[in-house]
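This document opens with one chain alone, in structure tokens, the form predicted on its own.
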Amino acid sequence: MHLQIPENAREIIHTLQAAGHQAYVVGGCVRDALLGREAADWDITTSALPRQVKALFPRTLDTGLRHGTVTVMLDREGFEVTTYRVDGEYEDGRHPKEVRFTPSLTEDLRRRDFTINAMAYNHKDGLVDVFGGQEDLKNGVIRCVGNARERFSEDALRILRAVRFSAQLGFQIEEETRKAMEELAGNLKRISAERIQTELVKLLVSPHPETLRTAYETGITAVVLPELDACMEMPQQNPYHCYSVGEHTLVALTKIRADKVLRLAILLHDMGKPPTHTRDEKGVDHFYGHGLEGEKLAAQILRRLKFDNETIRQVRRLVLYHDDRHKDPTARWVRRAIYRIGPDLFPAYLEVRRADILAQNPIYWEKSLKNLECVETLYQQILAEENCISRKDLAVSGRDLIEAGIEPGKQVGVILEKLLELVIDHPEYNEKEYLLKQIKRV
């Protein structure tokens, strides 16, 4: 077997062999070559100590020394460089208390998560394989290396990090490692939001982003996002759905492009339901108010996994309006629906919209897709028409309304958002000479 490592690597590897030491490409490089697949980093374990790898190499940086990882920089590339180690006590279910370095391969290995991370190459000795990550990735099996218990007990995250793997590559995972993850998914209030963020967008722009379920099965979600449990139990007796809550996001998540933004807001969408249920006489569930309850949860549960304020802000409003529509649109319809949602996200609104149609009842997505093609139609219509849809686009400033006799203060910025909604519903009237004509008048 012969595996295609960069060049920058194999010099590395090439290096410390020569000066008498062991070394390997190791971990998820090997694992995604193997697949066929580009790997991002190329991690390398070593028999040599951290203090014998810098001095073999011009240029290192100290970027993990207590864990024996130095950074060995080549043509401005960094490659981690790890000492073979043996983790100690882990007190907190996150971090070892101690490393101890060992100069056998195996014992490295062994100390990994899964067996299809638990492989290491290196063009001398070939493919070193020694708890069946190989036969793992033929199979398409996530199985801890040696006893599951132990290996979630030692960090919690591999939990998550299981359930990632699984969606990422669309493997099942093995049975005393599900079960483990169910008697220790508790552990996970151990972790930081940092890091459970990290995981769960890695799992929702993954081309299986439905391997969620797993998570809310094993217990994952009761301890990170507890509101998609609500969710999930939540069934829709509404003649628009076929499916609960929870399946209905869960099925809208793999109707729609693998980007962050997109695939949170199709995850948080439809939180809001739970809180705004009611049934009438007939039996026929409603969620009144549910985008705007949404766009609550959402920010709470957001900030609670700590994303950064952008993100937040573009989810929230696509979660607020996510099912805003019209049975009929016309082109003033989608002028005000595009200065509501914002033009920067309008895009994205009908993305998130046709998902969300595409998880609904079969029987009614002709009339609802028909529909949201006539908005989109409208809306390459008004940009093809230069229409004014934002404040940039006003054919008057603040300054002109100022030189007009304006005192400088909010009550300019009110007289712009006032001329702006006269000309969203009359694109016509975007001429300066019209609307300052118009001051005294908005």
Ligand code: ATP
The other form holds:
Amino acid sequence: MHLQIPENAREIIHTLQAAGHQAYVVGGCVRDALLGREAADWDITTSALPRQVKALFPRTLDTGLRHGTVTVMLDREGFEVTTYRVDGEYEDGRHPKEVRFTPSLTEDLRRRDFTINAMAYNHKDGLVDVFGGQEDLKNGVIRCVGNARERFSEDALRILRAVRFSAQLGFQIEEETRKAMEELAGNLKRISAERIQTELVKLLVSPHPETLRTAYETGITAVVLPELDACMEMPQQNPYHCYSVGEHTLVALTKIRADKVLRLAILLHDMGKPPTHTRDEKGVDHFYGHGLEGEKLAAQILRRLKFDNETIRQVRRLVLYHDDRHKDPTARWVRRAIYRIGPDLFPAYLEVRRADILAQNPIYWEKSLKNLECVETLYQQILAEENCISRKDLAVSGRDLIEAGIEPGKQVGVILEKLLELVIDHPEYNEKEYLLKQIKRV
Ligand code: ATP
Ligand code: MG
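Given the form predicted on its own above, I would also like to look at the protein as it appears in the form predicted together with the named molecule.
Let us now look at the entire complex, which starts with that chain.
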């Protein structure tokens, strides 16, 4: 067994070995190398203690000394080098209260979550696979190292990680592991939002985002995203739809590019449906105002999961406008839509709409896609003609208004906005002289 390891990782291992220590690449990178995937980062595990690691390399960072991790810098690239350790008792399903260093590689591998993540490798000893990771990789199985119940009780985040790896790799979750997930999913409530966010995003941008269904079935979303459960349990008796709200969402996730904002927007786009649901006398379901309600929920959910403000801003907007359409779109309608939705997010809005359509009843695809393509064509024309759709393209500036006698202050912004709206409806009016004459009228 020979694996390709980057030059710098090899050099670090070699340096540690030359000083009499053991060292291996370990975990995710070994798994990915065996699968022929590109590894995100190359982690190294060693028998050397942190201070011994620090003494051997000129440039190191104390990344997590308490947990035995030192980052070794080589050619500006950082490698996490972690001392073999056994995780002490887990206080509250959150953090190991203490870690204990150990001279045994097997002990270090035993503390890891899944068999496929518990292999180590170096050129001298080849692959170290004590828990059958290679076999599980071959069969496409996610299985806990040792007793699944114990492993999930130690750290409940692993329950969500199992779904994440299943989604990334297209693997099945082994039965005992899955049973333990169902039993212990409730413990996820003690896990920090930041850790959940990381795993949720990896799941969403994976090749199989629809694996989120497993998170629903095992009771994970009931704890971390109960709004999804409401969608899964919300049927849609409506000719446009052939799925429940939740199933529609899962299908739509597979129809959009693997981008964080786009996948989050699709995940949340119809969350406003359960709270706005009504059924008319003919038995048809309606969800009036679900975009607006969805925007509120999206903001709440993303804040709860501690997403950054920029991500929240973009996703909210896309949720709010995801259903914004016109049965006969004109260039003027599209210019107004660009203005409303924002020039920066308009291409994303188009992608969201396409995915949304492709997850609806196929008998409407042709008509809906034609409508969308009409919007796309008009959008391209507007870009090509460099029509003014934001203040920066307006032929007058705030300074021009002040020079024309407008009091500096709020009024300047109000007038600029009115002029912009005028120009959006009539691109040919975007001339300084003309606009200055309009000041009084707008
Ligand atoms: P990625 O490709 O997303 O980085 P990864 O497998 O490298 O995936 P990391 O979160 O970077 O995942 O963790 C690196 C390794 O550390 C894992 O492969 C696993 O061996 C171990 N590990 C990480 N988190 C846990 C955990 N919560 N419980 C047990 N072992 C863990
Ligand atoms: Mg990693």
